[in-house]
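One chain follows as structure tokens, the form predicted alone.
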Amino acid sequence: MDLDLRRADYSLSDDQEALQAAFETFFERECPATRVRSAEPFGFDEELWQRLAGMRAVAMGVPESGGGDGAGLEELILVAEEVGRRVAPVPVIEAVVAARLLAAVPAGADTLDAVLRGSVIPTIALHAGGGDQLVPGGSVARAAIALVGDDLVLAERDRPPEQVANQGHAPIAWWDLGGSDVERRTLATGREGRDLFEQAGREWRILTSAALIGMSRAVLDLGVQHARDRVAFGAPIGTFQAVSHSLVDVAMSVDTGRRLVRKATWYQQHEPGVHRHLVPMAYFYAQEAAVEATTVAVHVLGGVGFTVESDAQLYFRRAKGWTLVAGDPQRELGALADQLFGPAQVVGA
């Protein structure tokens, strides 16, 4: 395909469609809403994680030279979308990003082997600097990659710290990266370390964006089905414009968000130095779309939607909570502006 055309066409290949269908089937069978609820509030299902490891969900993103299957981000976002569609209680995104980073540095080889064997769950600390920080997947991971000063380090613990309670029921935890119970070793230093850390951060945002789009698609389906089934004043409520227009807005946001995520993914994989602003753009848009979609679903379901027993609430709480571990999503607008226009300058100071 002509390169200029490919930059505008993000349709899936037959192999990619087959990959997404395989994980869609897996999560449909293995991760119903009852299983998601049973994992609350901890947000982790060990048995589901092991079965997912059998699908090589983490190993597939590692280069073949590192013992993986050599899949790229274009394939990984398809898995992430299915994770979000079922709000699966497994830290796939963090583990994939960390495993790919470990594969990029020789010093991470032994830990990567343990990850691929399934004996260690890795994660990444999203904020540069040492000390305490909330880490995604931190309450189930024993290895976390972090940027401390100019050093990219691997922090390892004998066992994970306790989970921090959160409305998204995510397995997050505080990691003291300089604590006495943490063993640290350097993976890379200087510019190399910073570049690898920044790349991992972009990959985490891309995969999380895909998961949020999957979440939005799922609650849209819930809302549409209820709008068809629920009858008021002798007609399905989907015939009322106040309901149908809101659902159409969500459908448009889902399609737009998916295209934006795939575009950001394509450039990150094939031309990583070009259009980096697409990553914070996709991440911010996907988060906004997920909040909108889950809010609309809760309202469409009416009184049922506001109860904690509603499936819409499973998604609503996670749409609000999943991205906060990386900080206020509004800050992505600042990152987007910096990418497009350069760092902010104080005029007349």
Given for the second form:
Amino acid sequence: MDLDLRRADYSLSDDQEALQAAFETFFERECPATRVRSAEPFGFDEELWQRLAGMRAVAMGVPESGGGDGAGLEELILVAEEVGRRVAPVPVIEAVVAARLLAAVPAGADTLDAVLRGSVIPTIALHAGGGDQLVPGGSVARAAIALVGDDLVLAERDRPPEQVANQGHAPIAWWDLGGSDVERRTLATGREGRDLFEQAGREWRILTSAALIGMSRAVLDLGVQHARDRVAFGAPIGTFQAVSHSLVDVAMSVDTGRRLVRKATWYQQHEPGVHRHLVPMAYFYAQEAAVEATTVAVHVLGGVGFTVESDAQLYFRRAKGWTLVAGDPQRELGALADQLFGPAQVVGA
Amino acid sequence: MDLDLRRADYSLSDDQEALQAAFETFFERECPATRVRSAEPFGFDEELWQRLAGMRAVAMGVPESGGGDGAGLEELILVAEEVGRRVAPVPVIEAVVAARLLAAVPAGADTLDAVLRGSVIPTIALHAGGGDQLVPGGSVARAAIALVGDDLVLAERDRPPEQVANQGHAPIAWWDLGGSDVERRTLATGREGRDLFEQAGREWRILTSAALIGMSRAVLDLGVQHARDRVAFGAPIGTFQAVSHSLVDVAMSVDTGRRLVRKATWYQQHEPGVHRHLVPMAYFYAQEAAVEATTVAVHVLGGVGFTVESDAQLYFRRAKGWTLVAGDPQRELGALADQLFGPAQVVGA
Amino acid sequence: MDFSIIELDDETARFRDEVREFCKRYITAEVLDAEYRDGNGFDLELHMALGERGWILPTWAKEDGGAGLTGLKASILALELEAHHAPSITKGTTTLVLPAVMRWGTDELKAEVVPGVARGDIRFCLGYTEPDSGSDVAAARTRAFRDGDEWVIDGQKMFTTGAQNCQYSFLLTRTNPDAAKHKGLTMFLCPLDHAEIQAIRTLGGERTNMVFYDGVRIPDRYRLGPVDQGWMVLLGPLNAEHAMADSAPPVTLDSPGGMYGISAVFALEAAVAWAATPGPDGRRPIDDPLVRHRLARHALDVEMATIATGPAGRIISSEVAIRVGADLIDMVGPRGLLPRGEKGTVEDGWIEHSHRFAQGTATYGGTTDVFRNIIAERVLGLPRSAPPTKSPS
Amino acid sequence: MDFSIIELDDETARFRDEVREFCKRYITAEVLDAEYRDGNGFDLELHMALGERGWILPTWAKEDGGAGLTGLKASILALELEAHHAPSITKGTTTLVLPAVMRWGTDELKAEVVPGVARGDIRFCLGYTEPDSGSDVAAARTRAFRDGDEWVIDGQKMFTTGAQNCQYSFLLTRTNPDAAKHKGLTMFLCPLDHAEIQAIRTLGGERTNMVFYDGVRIPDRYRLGPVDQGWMVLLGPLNAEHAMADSAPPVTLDSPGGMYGISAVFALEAAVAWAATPGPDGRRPIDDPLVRHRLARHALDVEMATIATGPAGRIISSEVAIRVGADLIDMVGPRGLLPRGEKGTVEDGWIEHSHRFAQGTATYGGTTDVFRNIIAERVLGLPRSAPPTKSPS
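Show the other one: the form predicted together with its partner chain, since we just had the form predicted alone.
Below: every chain and molecule of the assembly, starting with the one above.
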């Protein structure tokens, strides 16, 4: 064993803490659960989106050369965690990732301008290939970036396709990338196109991981509060280890998962060629943690947790609803394995 | 859905209950933990083996035409559960399975006679193929049945090879089926040989499943007793759900696992062509349950459970020790899938 | 041990055909769509048609409103209804309560309700749970005050599933707040005419209710059992619901069983059907080693959910449904999120629904935690894990 | 956030080389074999060699017996020792106790023991646990009676790991059985000359001990802190052991960390090495989709075990070691059962050993259950889950 000696500093800088606090305050004020609920079933709140633009939530992630504020992933995960914590009905993760992609290619400049002006919401079609696919943010976006064949393509529509009803009440829609109602423009080709697309997918996963940690943390808070208040058999239910230890497991996942996300983020931002397994690892862990956290919360809240009046179920629906658009999460372990162990050697049948 | 209407009767007949009681009494008297301990590290107690012959433990499973008592698997699992419950240091499962196989082919008659007279302990080499393999009971057996190529072969040695030290203190040994110190005789060939070998493997799995249920039940009893007696923080530790609920999970696995084993046994005995997935299913479940049960018991017993003086660790070692000789248990799920879903269609790389 | 095929004699085979015909006729696509949409757990036409044939109380004598069925036929009926996804919650609560009515009700009360139960036009729901008491059933605070020959009920019940379909609630009330927790309770079969029912929707798509009893007056004949001894009256149905008896049916359709296992059975069947169908690339998911491995594991879990009995069956079937549902929806990927009826939905949305539905099963009729306590105390003989019980304040 | 490479200046790089040379010289195959066989957690020659260099207390000033190392160098030292599998249990208990000796010991006592600790010839073990008290540390019943200027110790300690390597035990005694549970305890640094040590072997192959104190007389100078206030004295080392402080090292070798995670790290590395080697059929197990999937999952779990901190790190690393160990041994199949040194053993028996060893980690220094209680109460602010504490009777 002869590995590099590295720092292991998971803390935030003062600036980062200020940024986090600003978005925490923003979402706490602007996005209570009532707002999430009233945005159902479409999963989009136009007014919140406008106010978020005022916070430069998308612009901040765009390089200064592209007209943005040049924030890195380290900052963007702080925003994403707050988005997840309030399950805010805005496709900010997709828009940031797409905007950063647009900024990376000259051909994206016009659309990027429109994005920064607020006239277009961009998104990313997560699955390589030219056919019909469910696109996150796809029911509110007019521009989707996709990998079709070897080309990184910008697909634009006059207006977004209709939302598809879904478990997470997310603004997803079928986009037929080869359809006649779509205008396509090539942004980059070959290796460059594939690399940019892959990078965007990794950024989407990182930011979604952070959002999932935020979700988990929020339902943990709900569960802990209930476990303190609710009395059964003469004692608060938090005195029963069946309850308290499940909540402890969630708390451990939140804290440790957040550390993993930060580590993955740092490498992706500063040494993207190193430890590439950390991104699928963080994403897989965070989605698993969110499913567990929301399941535990619904259970700890008992019958009440299972009613549609409960905030816990808002989160439960989105734990799958915000991730499955990228496909079966177990496949992330395959990506992880390829990075850690090298690709599998094909074995004859 | 248009399936057969079937009985679902998991109970024992009066005769079966009497048989179970007889072996329970026998092992309780003849095989206390001290006996298991003193048979370590070789994993074989010659005297116990002789007394077990007096109970006709091997002979009972041989058809009457072969000089045995003609008992079926339904009865043999009752014996196997008691073997597992006392982790008895005798290779009775291997010997019964091998003896039944010998009885199924004319060429096995002489060796079967020697087995029934008590002069030879037979066993089965679980892995198809002619090379070196670890054979359960292989350090006390002089005859091992194996599938070499398409031939069902009886491999005999003047004396058993030396035992290999192993986690379960089981009497396992390397057998080189192609070695010069082995005399080989063909018992059956082609389809017949393969089918007999497969059936023997299924019988071994069924009986081992029952033994694993017995193990789990025994450590559950240890854990429950300790949870009642041991006081911490002013109360018996069984009052803490972290303890009691883990024990409950084990209890559920024991009861439900036993039902599964009985169901699989019944089909294997009475309608071996139907529901063939039940055998790998029962085996996989039972081994997983035993690992969980022994892990929980060691944990519930705390520091004491982790000392070699603890009976719990005798079981812990054998949960893996008695099963891994058959290979990675996860592979059983593959067998299960092939039976339930049909074989996988080969997909080009 | 006996898992052999039950050979049906001609008459029984005809009976099975008759049941299947019945199911096809009454459990239509419209009924299933309505059930999916409204989560009623009940279809009036189906229920009345069952009553017409004596099939609500199938083993009861014909003269008592039943059909005089043998145990075998009754099992066939139950299994076919289940296999055809018959909405059954209200039928279940009604027949769960009926034994207590038979045991404790006055002749007058029985005459009032029993024939209607058999016919189908009288139905019962369970009135135990309150906003502040769930698994801790005996902590109920709904008050019943005696006023001459009548009782006045004041309080609020929660999760009275099926109340909108029922005429009576099997109602747990506190008649003596000064007595020990389990000693001051009285049970009623309370008519619902004057109660206010308010719908609650669940994550699983089911409808349940809050029921408000605001000075509801009922005659004393609706009392079940002695005053202040309601706990004894309640225990029968409660234990039946807690599956404390060995609940394995004597026969079983050779597949589904278990309390909540059925939901996992259907979801697994849907997933296997999906996996055996070639995708756009021409490959069947089931030929993928990982999909195959996971389905095999789930098949094992679902098998355990269906063969487990008693409280273990209740726990295992619920937890398997949760675990399996969560992975099946993953396996299917994006389309797994789409509900019944959407473009691109998989296998009629069974998997999507099952993932949500499963969550509630760990709470219905007492949480899985409470059931583990029951096993710990009653089966393993461990000391009580709950802190000393205090009366609700 | 900062995970950047620490560029070593020439002097620090030389220091690292020196440490590696040291490890090669003292942590030989014989040392490792002996450790595997005897489970001592200690090698005298290695320990004395560390002492010679001031590396037992590396950040202490040279004049106090340390080496005056910077934090970075001390981390390098610790990480290299760990990576080379240095037996370290007795060094660990010694340095865990030392702060309490510095805080509470008299000058006379410090003069007696501290230089020896630094040199290596004085070592401490932990004397908390008794046959009837484990995680419930404060339930100890070993008595200490005052007799003039001396104390007489009577009792029995359990799991005093490393006692055979130590001169003193950090001993928890009860001096006032009439006081409340936590109020009648007194701590001593008790010389072991007159205690009787009896070996206990563990499933994991470690040696630990029962220690009998049968009228052992010790002068009062061995008392640490005030009489009857031993709980306060004990809390420092106990909290350090319970990892209540954020225990993440400021730097880390870019792989192992965590309390018990290291065992899982080594087992996983062994399994990956095995899987990347072609088997008799010429295929590498790691190309099998199922093996690959499982190893990826374990890599994730092991990562979590190494990056978790505090009590969570203690719980996660132990449970990961248990879970991962159990599956890795399966994956390898029959040969997974064979211990180090047997014909056919896999990767020096690391996996076989790790599966057994992991079990104890869930109990050492308090069970994982107790640590979950700690998080529930101190981090989440949930009410105590334990029944009201009573004094041991």
